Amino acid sequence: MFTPTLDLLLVFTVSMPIVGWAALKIHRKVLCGVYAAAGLAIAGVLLYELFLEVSQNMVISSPHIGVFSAYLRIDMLGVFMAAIFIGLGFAVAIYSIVYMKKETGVPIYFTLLLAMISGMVGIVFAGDLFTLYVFWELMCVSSYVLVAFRRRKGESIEAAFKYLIMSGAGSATVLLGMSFLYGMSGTLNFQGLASAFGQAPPNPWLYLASLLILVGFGVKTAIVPLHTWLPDAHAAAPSPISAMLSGVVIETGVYALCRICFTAFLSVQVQWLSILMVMSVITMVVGNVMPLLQNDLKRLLAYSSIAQVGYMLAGLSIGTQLALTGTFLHLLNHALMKGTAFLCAGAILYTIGTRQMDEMAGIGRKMPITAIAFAISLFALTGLPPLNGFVSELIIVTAAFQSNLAWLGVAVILNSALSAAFYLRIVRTLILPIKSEKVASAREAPLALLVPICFMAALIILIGLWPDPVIRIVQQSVAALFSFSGKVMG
């Protein structure tokens, strides 16, 4: 028994196959997405009382029998995160009843789903390295697999091929320095690690932890030059799973960075944090500038993925409250702003069958309401006022000249203004003159696609025009995360 929300999500991975079985034999496979979005929304008011509870006693903690056994302990970070996790998994599972009809293998494809939301939520609830590894292997191998869904098609084989491969090294060296800090402090428990390490002086052996560590997961999380897998797999992937590959599967790894980096890390934490800065810079160049050669509508945006992860870096480098605040909030800002824009190109290939931008031109006309939501999307992903990517965009930006680093705060608002060019160009792609048969005569989405697409929509304009609720919120969970460490920076 793990906590009521994460127990009720396995339970429902468990049983999605025998409801897939019993779905199929009815000849009712829509009953599988029902099956999983039910399960989503009850792991969601399970989650809502879990936040309720943290808010009064801060820190939920289950009993840490030995090193080598799941321990949890949930902050209002892991709560945070968790709704993000679980809330555009649920919009997901909606979306993918419809557009997953007319696939084989639906109660595999809805099982997995769960099984990378489960692991997922696993991540942010552990209160050791150890349980985070084993929930974070249950999250890599269910969305290697969703990758390589459509295996008849060559792409998507060859695109779980590298993710495997590369993802797999990654999560090989991550082992590995997990067994350098068990081996110096003979704990992987956060708070053990933040005593075991937080006054001692550094020595090269966790220099060398911290080093395969942060290329570990650095994979994972797509940082420049460990990103190559990203826009082959989010590519071929199902539109649905792409959404949450981009919009949330990356993030876990900012968070484990960021987890460790105020735990295991401190003694080294401006060395660690400086290169982090660096890499921040060279990841949004890269993935703003990449986006440009692009004709496929799904790599471009899978590529647009690599340059927000360096802003939230750019915050976790900084390291102040407020930076930190700015990264967390992006993170959530990010699953809406890169779902709904993931979640609208596939309603446009579920409609017209194509990737291809230069195919697609005047898709808007037909297609309006596809169309308004994914303008905002876009809008949002440049950091337009009053839409939420503005927002968190403006806290790292601000925190980075407070912190003397204008440099930095200049190279996030440079990039911005260079994703633009990419952006607008999918803005115009949608509303110039048709040319194509096919986008002649194409009709809106389907409702159950339009559904969550107008839903996370609204959000993104909700957020950016009153971000103060969900601010506390953040600000509350980074708290918890510099609770580790006994410290609060500035």
The other form holds:
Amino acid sequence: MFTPTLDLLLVFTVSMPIVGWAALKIHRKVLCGVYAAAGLAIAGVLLYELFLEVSQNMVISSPHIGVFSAYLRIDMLGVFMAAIFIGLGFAVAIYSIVYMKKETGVPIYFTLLLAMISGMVGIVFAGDLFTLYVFWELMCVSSYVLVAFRRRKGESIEAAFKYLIMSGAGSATVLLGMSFLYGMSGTLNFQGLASAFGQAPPNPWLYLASLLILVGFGVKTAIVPLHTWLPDAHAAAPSPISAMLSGVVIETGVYALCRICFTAFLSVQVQWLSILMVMSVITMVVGNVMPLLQNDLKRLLAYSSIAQVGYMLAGLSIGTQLALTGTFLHLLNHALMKGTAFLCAGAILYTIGTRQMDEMAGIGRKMPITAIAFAISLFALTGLPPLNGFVSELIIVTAAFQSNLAWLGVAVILNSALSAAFYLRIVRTLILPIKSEKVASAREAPLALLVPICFMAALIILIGLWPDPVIRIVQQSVAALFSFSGKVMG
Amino acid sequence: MPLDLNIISWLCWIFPTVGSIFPLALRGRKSWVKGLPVVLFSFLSLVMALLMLPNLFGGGYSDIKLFWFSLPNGGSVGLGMLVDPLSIIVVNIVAFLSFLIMVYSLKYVEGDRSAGRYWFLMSLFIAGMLLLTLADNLILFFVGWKIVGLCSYGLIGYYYSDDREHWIGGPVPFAFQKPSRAGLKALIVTTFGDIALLAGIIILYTYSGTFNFMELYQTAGVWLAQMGRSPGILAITTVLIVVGPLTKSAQFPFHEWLPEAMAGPTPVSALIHAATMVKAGVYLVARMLPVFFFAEWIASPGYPEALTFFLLVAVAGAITIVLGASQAMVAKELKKILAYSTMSTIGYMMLALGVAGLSPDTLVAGVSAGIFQLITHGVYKAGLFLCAGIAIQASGSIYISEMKLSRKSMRFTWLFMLIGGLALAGVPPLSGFWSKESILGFSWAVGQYLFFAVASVAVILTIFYTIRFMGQMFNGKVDEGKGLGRVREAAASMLLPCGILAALTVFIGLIGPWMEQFLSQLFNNYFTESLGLVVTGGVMASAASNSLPMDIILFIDSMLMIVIGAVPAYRIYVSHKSSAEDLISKHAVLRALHKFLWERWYIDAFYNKIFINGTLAMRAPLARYIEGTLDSAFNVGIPNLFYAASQKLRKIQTGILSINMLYFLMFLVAMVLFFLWLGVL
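For the form predicted together with the partner chain instead of the form predicted alone, what are the coordinates?
Up next: the whole complex, starting with the chain shown before.
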């Protein structure tokens, strides 16, 4: 229907409840997770073929397909983003097999997970704003339900409700902004939007549309002050879902902002990016100050995601090729780092059943592998060389200095220094003397939880030591992003 | 050849490195079980060193460079072993003495519970020492240099629990020092030198773009011209580079750590603080010497600043000769006497190397005389220290006056020690005589009469303290009295190394003149052919080509000096015709002199006053004004600021959905207002 990767994911999404029902019938709950993981693995293989194709042809576009006459336009950026989503999704699926073993409704869980990943892959493959919006809603709706997955807990329901309302309002403004754009140009195609608004002097409606879209996507991206739903939702969701939400879902917002900025809003880019620049600094400061006194581990990590989004937005707001390279590399790195961190937090939660940091003092002594992987991810989040977070932050800071925005670079550096305060607090918690009974009797997490964690931690180190191959792909992605402006701006 | 020279040179230092793993792996075993692999591996490295010897005769050098890591400005640091006459000689000395001392140690540390640490550090030390000798570039050299420094620190402070029996200093009315403090002192002083050396190396690199010794020689003309453009740089670099060797070799004014380094076990003193590590400084001076010699005499236009190198080395050496020898005359501890004499003898080497560059035709003679002294001193001083170890273990006292050893019951120890002592004093025909003679003759021949006079007068002091410690240790009265046979001879495995070293001392003494000739031929070939250091218009004269009457005059002079020193020492300490105590109490001048020497020329006290008391005096105001202020600013102010910020910001996270939606609206309105303000909406 669309493209093999996306089709496959949708097929697995639809067939998941049936397979899950059958699996429950024969009392093999594990099969649900295995099926989902298999689907993601095959999707990964298909994505690799797509990657080969894209690296030859630059762009694959397939207009007017399917039920709502969707328009897909796959370039290197789309493939790169999809690889992050499917990769993290695969790790999370394997992790969830054991993590969700005690829960009811596992088939629904995996269905929603696959639906969310399909939505995200659709977003990055979309060639026009409407297609993007449809997949956006697919992602959003499934993520609302996933946050509320533990439906008997008040916390989950409250968080999901907040998330639903705020995100819904955001989607509404996006839709309104899109309709302005359509009304002015008669097209929602990125190429068409770029040529319609690229050269003409901007009119007030375009500013208004850009504003509405910024606010709408800003909710998902968690730009301060639109971030208030995030700590609740990310903390209340099951840990693998927190890893997805924090690791990749908020990054679809960054992706959408980047995409729209370099197509429809080329002519208002300067003003738009200067707003974003201010917002990015506010976002990273708030994201780094809020978790300082936080005692809830997952909430702390959720706040830190806001700060990390701030770094990415800083890269976007600089707007040069190098800065965008930093942003997208950080996107990948953040998926790895925050994914690992949340999965580790989940492993600890799974073992001792608490998210409160003062109750988990010394857990690293009992769960050394988890603790080491956790520490690696936290050091990477702090931006410590030779880990991957350092590389991308360095690129963003370098880009800031090159564009004579030294203050922005300094802000990023100071913020990552500040962030060390709470990341190191977690590390300290891991190695403190054991206080509680629960910790004293804890054991290392099961192997199925450790495998994805260790694999991702290894990638954090690997990319930190040898970032060149990844940077090359990111550079091609950024070139793909800039290709619209290249034609228009000459 | 079955083994490539390149592989041999690598294996040479890798063997002891591997050996150092065993003492750690064999935890809980007996001391000798841990030591045996170390002895074995040090033997293997001796074999490797011996395999290099044939290359000594061929001349030339071998240096196969491997890439290690690259530096930002295009340069790179290599990994490679430089095998040339200089390194072959020093490697053989190091490997040979290490092996003997390791054999000796088997018995010495027997029953020591923490012997694993001893073996580990010793083996690692040997590896580091061989590495620094064989390294073909300054960075690799520096790695070895630091390894030996750290091992030395660990071994001086080997008895770190500071039990009463391991204290040095005293006796009673005087202050004692603890081993851990001695180790720290050595570390601090040598680290000071290391940092200076590293700074010098970096400056050198910024101009030359290479760390490799051979490339430094070959491209000297180019980078010296670069350096010459900013006057003073070469002089600064020279001072920095010289400070490193001066601290490592315990030369004035950085010599104060060596006497106290004797707090370690005696084999450590023998290996590290007499035979090898303190020679590392001499080795580095000899390594860097061609560069500065080239700058001073061969390059045209010359660089007069390079003379700093030679002057510094020669003057520091000359001062240390007298400083060490004079203090050895009054010291009461056997090992301290030997330490002072080590300083003094290394001073001779430094003097020779320094004088080598003071005139254009003295390079070969100076270097060969200095290296000759290095060889002979390594052999006899190691022997002396090993005998001292036996004497101290046997008598249980570190003071020469309390040892009361019997010449008859410790016949071998006495004999070996006597040979070593006479070689030290430069009595013909032992090895020390020839090397000392070649330095004296050479400095006379090149017209450095001041240095000659200093070196020559020091012979009086040397023979005096040699007879003093020999006489006091093996007191003749003991044999006559009832104390006969109070202590027994040491085990064979401890005596054998001493015997070998003593025999070698005699042997080198017998072939002394030919060996001197051989070395000067060797270095002549090396400098002129391999390095291409030919002085235009000058003649590379050799000290051995002195005219015959000159040789005889020198010989008579030396003999005279020996007699001047020996007669009073013999009267006081051997035949007991007169008493030192009586002499000192009678003459006020002697009393003052004794006090001055006993207080180590007041240099140590001066350093203590300036550095230690100075630091202590700074402590209170520093803590109060600077640290207190910064502490409250950084460790209280900043956290409080962010604590408050965090407390305040938390209030925006109300958790109430309607307020969240209000933010949403506010953001929208604020953005609209912003665009209105921009005037675009």
